[in-house]
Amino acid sequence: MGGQLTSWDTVIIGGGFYGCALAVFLRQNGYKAVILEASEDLMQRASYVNQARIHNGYHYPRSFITAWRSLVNFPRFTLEFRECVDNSFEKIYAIARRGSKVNAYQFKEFCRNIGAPIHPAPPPVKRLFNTALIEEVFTVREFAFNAAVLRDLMRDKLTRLDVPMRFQTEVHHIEQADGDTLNVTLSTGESIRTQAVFNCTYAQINTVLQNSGLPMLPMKHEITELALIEPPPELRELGITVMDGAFFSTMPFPAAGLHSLSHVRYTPHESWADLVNGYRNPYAYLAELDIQTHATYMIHDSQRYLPALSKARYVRSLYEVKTVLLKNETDDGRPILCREHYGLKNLYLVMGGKIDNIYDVLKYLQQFAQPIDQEMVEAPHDQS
């Protein structure tokens, strides 16, 4: 197919959750959109390898805007994607006595200010913690999602809307064509002519930009480890986060029927910033690494706060690239990245750090959902 030219209204690079949701949104607004995904299926990378947490604001006491937007989006996400929601466990937040960037009083006030439900944990739950290291323990309203079910839901939506999904299709670069149109060149040499491109490739955003001769964004990448464990009986129906600093979180990971375990100190294996340390292709670099698990260190440190974790059985680890904007390293904020006409007319960059905040992207892109020409097709309405 080298050199062959096809044409679409919009090209979405990346078949993660954000790329899929954007394709659904555009198709429902009358656009002929195609998804180009380098993997063999949808949602194989960061959309799957994460804590599977549906945020309700609690995780971001040092970023009011991120917390507030999570709280606002929580009920909409849990309703629209209810088939993948796991609310069968009790979510616990515990505040460390030393080393935490917020104390128990500050955390309660933060939750009160954003309107997030919070209550003192019952005595049996409190007794699970080492009170010499834990100041206070709270129950909150926070769920998990099954990434495998969410992937199937998105695939079904896209199929019903007749959105083509091209897998094992890697975009090499983008360039301006005639007028406002763009050419998307694949690694095979095939070109696709389009009126707009949405780069939703998360950790690979800078890869596409660099190959296209465009300025890279100030991004930091981390090689991260998500350990999967079989928890002891007393922790099976709990999701626990000890915060706010160099602490940990363990909660159900529904897609594997296990619990995840992540630790602020041991989850990252190494990191670099493209504009500081020099560019490298994140996924190519990850594929070359021989990573030795940090799970033993995670469990050993975490059991100081939650002694029952000493009885957890380590099963395996998932490794992924986590990408954030450098400016959010200090405040834990996770704003949505939306850049329009980035270096090229009608090139859009979209990146989100949390699946449940997809609605902020769609709200921002309402401006895009205007008639583009007379060749638009009418999209069937999605009744799901």
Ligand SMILES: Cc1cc2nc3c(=O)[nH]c(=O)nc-3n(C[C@H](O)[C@H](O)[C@H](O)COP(=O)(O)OP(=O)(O)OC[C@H]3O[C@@H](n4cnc5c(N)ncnc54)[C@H](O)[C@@H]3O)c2cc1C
Given for the second form:
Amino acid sequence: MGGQLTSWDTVIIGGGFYGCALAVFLRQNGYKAVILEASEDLMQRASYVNQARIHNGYHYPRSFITAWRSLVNFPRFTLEFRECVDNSFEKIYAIARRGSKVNAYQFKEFCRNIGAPIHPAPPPVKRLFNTALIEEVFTVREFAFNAAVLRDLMRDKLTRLDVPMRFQTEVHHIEQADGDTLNVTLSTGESIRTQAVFNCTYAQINTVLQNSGLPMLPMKHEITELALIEPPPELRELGITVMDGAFFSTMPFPAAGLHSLSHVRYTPHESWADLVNGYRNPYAYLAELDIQTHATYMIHDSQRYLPALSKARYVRSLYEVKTVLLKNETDDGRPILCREHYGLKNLYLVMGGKIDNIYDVLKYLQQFAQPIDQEMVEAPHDQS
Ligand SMILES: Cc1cc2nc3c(=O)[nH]c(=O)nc-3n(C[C@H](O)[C@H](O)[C@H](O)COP(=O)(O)OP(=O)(O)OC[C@H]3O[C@@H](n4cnc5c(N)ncnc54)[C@H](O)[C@@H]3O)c2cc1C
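Please move on to the form predicted in complex with the ligand, as the form predicted alone is already shown.
Entire complex below, previous chain first.
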């Protein structure tokens, strides 16, 4: 949808999963909203290029709250977006003997404490692992999502609700206009007046803030590589995660009909924190990089634990900027970030560290005027 922009109740910057879900929420609550999206379609960036894991808590033994919220949100997400859910594979978590931040006993106890189902893996699955390096292997309940199907679902919802979407429309900056209204200026120079703005641009949140002369948030950006592989037959119906340290994960990436392979050491190519190392425009930086794939390193290291991976066929890699709050670097937690009236009246910032966090964001927005579950929200003035 294109054409002249006039004035809208609410402008949502970014048509990723968060911007789309927020637009649906606002429309259903009686607000007029428009989505302004820099690329040519919805959900082309982090909402497509990710591991496709629908978290159910297992991934976060060092962040109880994130684990517990994943567990709470899992049934809701898998029901509401069931058409995109891939549960056709067995999900395996294996604990490394050395270098792991949790051992098998601690992992089992952690799962029991949060109430996440866990069972010893059957012998044929266990036999796939090198027992000299792997202490224990478990089957768990975790699924994947098909990002292309999720995008179609969101597009259908937005179309049914008559939410205008404008593509190839990059917002440059925001400024206060008269009273409580805001002016949103596009990279083309065109500008629109609006009642409220939601900055849902994930890796680009700080870029929009910087261009608007507003303080940036303490965020860390990583240039990440997700290798797509054709797994050997014995791994085809498995999703495997080796925990919890510099290990790896290989699981279905349904949107491409392949498996992803990611490795804690080799998936990140480089990283920076805007407030520590200086600001960079993440998309522009990624676009300029001449990246050499780390897929061979990923396969070589991972096959020590899972020998069948030596027969995997590397197909291609997807690269994207992964953005986390600086304070979660060590505990790996993924709280939501929601800020209201950030530097400007009626400017809101929204970032969810993972797809299913959307329900925590919506809960936050629903209870705007009331005290909310503060533990899930990043401390507003925490600059650590
Ligand atoms: C490598 C990787 C692996 C991950 N693995 C998982 C996982 O397994 N499970 C999980 O739940 N989560 C995972 N995540 C996190 C998850 O992908 C994100 O939490 C989620 O996609 C964020 O959605 P979003 O809508 O905020 O961001 P995005 O999908 O990135 O959307 C932001 C949108 O804003 C647009 N935009 C940017 N700047 C502008 C501008 N100035 N004007 C207009 N539009 C603009 C972009 O084009 C983009 O469409 C992973 C992330 C990465 C990068």
